[in-house]
Each structure stands twice: as C-alpha cells, then as structure tokens.
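Given as structure tokens, the chain that follows is alone and in the form predicted on its own.
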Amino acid sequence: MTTASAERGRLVELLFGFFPGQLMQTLARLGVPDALGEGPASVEELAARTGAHPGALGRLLRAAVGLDLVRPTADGRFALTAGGELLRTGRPGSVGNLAQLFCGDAVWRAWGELEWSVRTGEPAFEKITGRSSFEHMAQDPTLNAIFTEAMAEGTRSAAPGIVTSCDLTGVGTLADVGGGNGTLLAAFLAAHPGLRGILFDTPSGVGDPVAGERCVVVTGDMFAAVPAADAHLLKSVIHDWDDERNVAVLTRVREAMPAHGTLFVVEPVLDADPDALAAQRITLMSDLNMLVLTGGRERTEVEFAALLDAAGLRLTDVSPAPPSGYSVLRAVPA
C-alpha cells in the first residue's frame, strides 16, 4: 500500500469515527448490555425486552460483533465480550453513561455546530437549546442523572491515582468544590480515616451523595462563596469555564483558604510542545467538546499558573495521576 493510500485509509477511519460511538450509545440506551449481563439472549428476546425492531436490532448486533462488543453463541444467541461488559450500568470502568452523554441528543447536535463555534467562539449548546449546558441539565432529570453517573464512572477509574498524587499531610478537612455526588471525595475519605470531607455543589449537581458519614453536604454557588477547609479540591471544574469565570471561582476558593491551605486542581494538562500532542488526542477532543458545550477549554501548565496567579494563588508543582490522563496541580496562597 502506498503512503498516500495508507494516509487516506487513516483519514476515512477518522471520518467514520462517530459511527461506532452512536452504536455504543444506542446499545446502552436500549439497555442491551444490561439485558445480556443476565446471560446470552436471542435477537427476538432482546427486541421484546427493549421494544426495538427485530430486524434492525439484528443488524445493530451484527455490527457490535464486528466491534468486539458482543459475540454470537453456538445456539444463535448473543453474549457480551469483555468490551461489551463495560457498557453495562454500574460495572467497574463502565462507559455506558458516558456513551449516552456524549453521543446523546443535545451534545450530538452541539458537535454538529462545531463550525459555528469555531467561527464565533461561542458554545453551540446554548445556540441549539437556548440555555447553558448546566442550566439545561438541571431542568432535565434524565440527562442530569446520565451526566452525574458518567462523571462518576470516570472518576471511579481515576480516583486511585488522584488520591495517591495528593499529599494531605496535616489536612483535617477537605472540601471538594463542584464535587458532584461525592465519588472522588469518598475515595479520599476511604484512604484517610482521620479526614473529614465537605461536598460542595449545586443541588442538582450533588444529586444522591455517596461520600459517607464523615462528609457534610453543602449546596450553593461556587461563584459566590465556597466552604472553608484546610484543603480544597477542584476536579474537572476549571475546564468547564472561560478565564474570567475561573478567576472568580479560584478567588472564592482563595478567600475560603487558611494561610496554610492547599488547593488541588485535577485536570488534564496540555503539553506546550506540538510534537507531543499526538499522544494527547483525548484531551484535544475534550478541548473542542468544551468549546461547543460550555465555552471552556483545556489548558497548558502556563495557562493554569496564570489563572491561579490572578486569583492570588501560586502553583507549586504538577504531578501526573496515572493511569488516568489527569494531573494534579498543587497551589497555595501567594
């Protein structure tokens, strides 16, 4: 195969990349992985359970076989593969809710307006819904539940590395700002028996908290005020917002910090070297996702340092948090 042909093949594979995403979203939304989690089933059995057209569902399952998500059994039924297991609800490492979130209706349509966002610099989500992404989710209980669990799914996988990368020596209370249902805070509390937690988010963001008895749940607006604590945690919050909004949040955190306080910011960090970007494809796609959904962005270490500095904080170190793609940025009062 010539170099040109190989390159064309690579580009075509990228162009077709959204097809498998919709296949996974459709499987998850129909509940096929959960149904097959109870054991192999025929197309007819799955169609009856999901309300799908048998012929069309059979074609979807055939494509899923090609993507190694399901496998045919000797008696003509279908069973989950190891990959398909990760589309089930509540499984360790599951991406089922993530598939429904990012390939679902509103996010899907927002990505269809990527050109508009690039031309205007504005989030397409607001164009198609008339509301910000967070306002929209707060008014859609189903989508909000999918979002909350999708974030929790990712956090459960990343939590061990994040917890290990945060030095909590001398910390009695840890406030997780924008902490969702408390999945990450629960991991910190489990790792540090003497630690007490404060879970802070909007009422719709908290949902059904899971952080446990050593955690106090406080709801409010992080742009107005955040609870005081020995240390504060911001995971996947900074990338949601533009610089002005982030400086406001970080300033509220700085106001709540004692002189000895520490802030841990957990985000991917873009490499400033263009030659390193090929290894950061997920972060690069997340950057565009933030563009079309919230108006936020992914950032380099220099850009994070500038935000922190504007809020009266000083970046002291950046540590990777493997096996996830996150890094932990540690900051203290300037």
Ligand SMILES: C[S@@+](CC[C@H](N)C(=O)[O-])C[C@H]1O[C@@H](n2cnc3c(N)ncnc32)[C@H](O)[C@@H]1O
The other form holds:
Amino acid sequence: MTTASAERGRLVELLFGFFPGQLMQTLARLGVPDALGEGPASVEELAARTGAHPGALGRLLRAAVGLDLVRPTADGRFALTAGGELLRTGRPGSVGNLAQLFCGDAVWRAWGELEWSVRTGEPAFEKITGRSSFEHMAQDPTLNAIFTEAMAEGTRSAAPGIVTSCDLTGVGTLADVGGGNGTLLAAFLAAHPGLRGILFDTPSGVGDPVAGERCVVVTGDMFAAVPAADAHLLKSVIHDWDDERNVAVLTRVREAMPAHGTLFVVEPVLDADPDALAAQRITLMSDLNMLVLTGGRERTEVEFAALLDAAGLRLTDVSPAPPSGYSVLRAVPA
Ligand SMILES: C[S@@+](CC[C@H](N)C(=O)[O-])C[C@H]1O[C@@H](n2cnc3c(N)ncnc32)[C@H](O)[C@@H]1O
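Okay, that is the form predicted on its own; can I get the form predicted in complex with the named molecule now?
What follows is the entire complex, opening with the chain shown before.
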C-alpha cells in the first residue's frame, strides 16, 4: 500500500469513528449485553426479549461480531466476548452507561453542533436544550441516572491510582465536592479505616449514594458554600467550568478549609508541548466534549496554578495517578 492510500484509509477510519460508538450504545440501550450475560441466545430470542426487529437486530449483531463484542456460536446463536462483557451493567470495568451517555441523544446532538461551538465559543448543549447540562439532567431522571452511573464507571477504574496518589496523613475528614454518587469517596474510605467522608453534590448529583457508613451526604450548591473538612477533593469538576466559575468554586473551598487544610484536584493535565499532543488524544477529545457540553475545558499545569492562585490557594505538587490518565494536583492555603 502506498503511503497516500494508507493515510486515506486512516482518515476514512477516523471519519467513520462514530459508527462503532452508536452500535455499542444501541446494544446497551436494547439490553442485549445484559441478556447475553445469562448465556448465548439466538437473534429471535434476543429480538423477542428486547422488542427489536429480528432482521435489523441480526445485522447489528453481525456488525458487533466484526467489532469483537459478540461471537457466533457453533449452533448459530450469539455469545458475549470479553469486550462485550464490559457492556453489561454493574460489572467491574463496565462501560455500558458511558456508551449510553456519550453516544446517547443529548451528547450526540451537542456534538452535531460542534461547528456552532467552534464559531461562537459557547456550549452547543445550551443552544439545543435552552439550559445548562446539569440543569437539564436534573429535569431528566433517566438521563441523570445514566450520567451518574457513567461517571461512577469511569471513576471506579481510576480510583485505586487516585487513592494511592493522595497522601492523607493527618486527615480526619475528607469532603468530595461534586462527588457524584460517592464512588471515589467509597474507595478512599475503604483504604483508610479511620477516615470520615462528606459527600457533597446537588440533590440530583448524589443519586443513590454508595459511600457507606463513615460518610455523610450533604446536598447543596458548591458555588454558594461547601462543607468544612481537613481535606477537600474535586475530581472531574474543574474541567466542567470556565475560569470565572472555577475561581468561585475554589474560593468556596478555600473558605471551608482550615489553615492545615489540603485540596486535591483530580484532572488530566495537558502537556503544553506541541510534540506531546498526539499522546493526549483522549484528553483533547474530552476538551472538545467540554466545549460543546458545558463550556469547560481541559487545562495545563500553569492554567491550574493560575486558577488556584486566584482563589488564595498554592499548587504544591502534581503527581500522576496511573494507570488512569488523571493527575492529582495538591494545593494548600497560600
Ligand atoms: C463530571 S461530574 C464528576 C463526578 C465525580 N466527581 C466523579 O469524578 O465521578 C461533575 C459533578 O459536579 C456536580 N455539580 C454540578 N454542579 C454542581 C453544583 N452547583 N454544586 C455541587 N455539585 C455540582 C454534578 O452533579 C456532578 O456530580
């Protein structure tokens, strides 16, 4: 193959990149992976179970074989592959809700307006729905449940590396601000038997909290006030907002911190070196996701330091939290 035709093939694959995502979210929404979790099934059985058109479902499954999500059995039924197992709900490492969120209607329509967001610098989600994504989800319990569980799916697999990267020496109480359903806080509490937790989020954000006995759940608005604690955690919160809103949240955290307090910000950190861009594809796609959905962005270490500084905090160190792509940025009162 010539270089030009190989390059063309690569571009065509990129262009068709959304097809597999739509296939996965359709499988998940129909409940096919959960149905196959009980054992191999025929197209007819799956169609009856999911209410789908048998011929079209057969074509979906055939394409899913090509993506190594299901495999045909010798007797003409379909079974899950190791990858397909991860589309089942509630399984370790599951991405079933992530597929439904990021390839589902709301996010899908916002990405369809990427050009508008690039022209205006504004989140297309608000143009389409007339409200911010968090306001929208608070009014849509089905989407909210998918969002909460999708965040938990992402956080669950990253949690061990994040917990290891945060030094909680001397910390009695840890508050997770915008902590969702408490998945990350639960991992901290499990690793530190003497620790107490405060899960703080909006009423719709906490959903059905999972953080357990040594945790209190407090609902409220982080732009107004956040609970006091020895240490605060903000994971995947800063990237949701523009600089002005972030300085407001960080200032509320600073106000709630004692003199010995610590803030752990958990986010991917962009490397500003142009040569490093190819290695940061996922974070750069997430940056565009924030552009179209919330008006937020991904940031460099210098940009995080400036936000913290504007809120009376000082960035002391940045440590990666492998194997996730997150880093832990530690800050103390300035
Ligand atoms: C991207 S999610 C991150 C959830 C969790 N920290 C994680 O990483 O899995 C952002 C969180 O911020 C919460 N949030 C948004 N606006 C908020 C507000 N005004 N006050 C408190 N929490 C808020 C959302 O409900 C959501 O749980």
